[in-house]
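Presented as structure tokens, the chain that follows is alone, the form predicted on its own.
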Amino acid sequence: MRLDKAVSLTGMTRSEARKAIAAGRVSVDGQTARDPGAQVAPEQVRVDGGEPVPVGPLHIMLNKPAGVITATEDRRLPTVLDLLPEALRRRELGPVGRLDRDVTGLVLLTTDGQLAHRLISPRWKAEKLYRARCEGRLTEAEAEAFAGGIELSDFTAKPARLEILEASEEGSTADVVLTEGKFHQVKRMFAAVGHPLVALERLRIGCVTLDPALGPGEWRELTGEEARGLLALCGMDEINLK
């Protein structure tokens, strides 16, 4: 990796990295380095004698609040990346799939593009758990409809599990588990059985459950166990793990 790119992993822009290198603030394997184009091992690079440059894949869990879009950039609306520190935003993180602007809960962000692709691919059957609040009283008839696969206008949703937690004429709460996530799919499934959604929150992707300690807009890195679980789920070698 080029030295200036390695230094930029600390959160600097490339321009700032080159200035730091020129000023003699950067060392490689203990020796001051001044060639921004030199090929280096990032783990040997230090700025101002600090910690080694971060290397390897980065995996983040974020509790997305309503009103934030699941994208890397937008000219008008706040994105999930805007909730992260500048240093992390420069690590080329990307969201795993999408949540609608008004949907809250778990968003995974990763620098591992292959992992992201497999987690959203139906082939690998990574379950997504949502907690839904809807209008009207849900019954076992709706649970059976979900289990049989619901026909929508442009496709038939694959069988999903619907567990009713609370039900009344005023509204119901249920957990939904599915292995696909097409555009507005959960909303459309509830509307198709006559129970429009009031609110929707994603609680789990595969083996990773939203940390209850994270408030809206808060985040943390995945633990080693969580990351290993995702890699195993997707049939990926553990050498990709940070």
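Positions refer to the first chain, counted from 1. In this text, the rigid core denotes the largest set of C-alpha atoms whose superposition between the two forms falls within 1.5 Å. Model, not experiment: these values are computed from the prediction. Compared with the form predicted in complex with uracil:
- Positional change of residue 30 between these two forms reaches 2 Å or more at the C-alpha, relative to the superposed core.
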The other form holds:
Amino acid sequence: MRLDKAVSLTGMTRSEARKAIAAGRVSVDGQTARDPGAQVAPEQVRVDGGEPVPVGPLHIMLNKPAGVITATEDRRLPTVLDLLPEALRRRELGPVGRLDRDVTGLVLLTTDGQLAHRLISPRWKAEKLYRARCEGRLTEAEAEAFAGGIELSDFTAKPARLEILEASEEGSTADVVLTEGKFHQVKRMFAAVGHPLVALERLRIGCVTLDPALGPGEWRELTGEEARGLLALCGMDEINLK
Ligand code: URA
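Okay, that one was the form predicted on its own. Can I see the form predicted in complex with uracil too?
Let us now look at the entire complex, which starts with that chain.
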């Protein structure tokens, strides 16, 4: 990695990093380094003799509020990355799949592209649990329809579990568990059985449940146990724990 890029991982812009290098504030393996383009091992880089540049994978859970989009940048709308501090925004985090702008709840962000890819690939069958509020009274007929695989205009959804938590003519609340995530899938499944959604929140991806201590817009790093659970689920524990 280029030296200026490594220094920027401490939370600086590239131009701030170059200034810090020019000012002699940066060392590589204990020696002051002056060439911003030099190839370096980031774990050997320190600024002002401080902690080494952070390396290794980073996994974050975030409680996405409505109105924020699951993208890394956008000219008009706030993105999930905008909710993180500057230093973390420089760590090349990418979201695991997407939530619609009006959908709230758990978004995972990771620097591990393979993990992100596997968590959304139906092949690895990582469950996604959503809490849905819909119009009208849900019954076991809808739960059976979800379990049988709902036919949508362009594909048939894989069987999904629907657990009704509360149902009345005014509206119903249910948990739904899927192992795939096509465009607007949950909204379309509920609409297909005649119960348009009023609100949708994601509560779990695989073994990682949204931390109830996180308010809308708040985030935290995954614990080691959570990260290991996700890697194991995706057949990556052997690769990553060597
Ligand atoms: N299903 C939807 O319809 N929207 C989402 O954001 C996620 C799942």
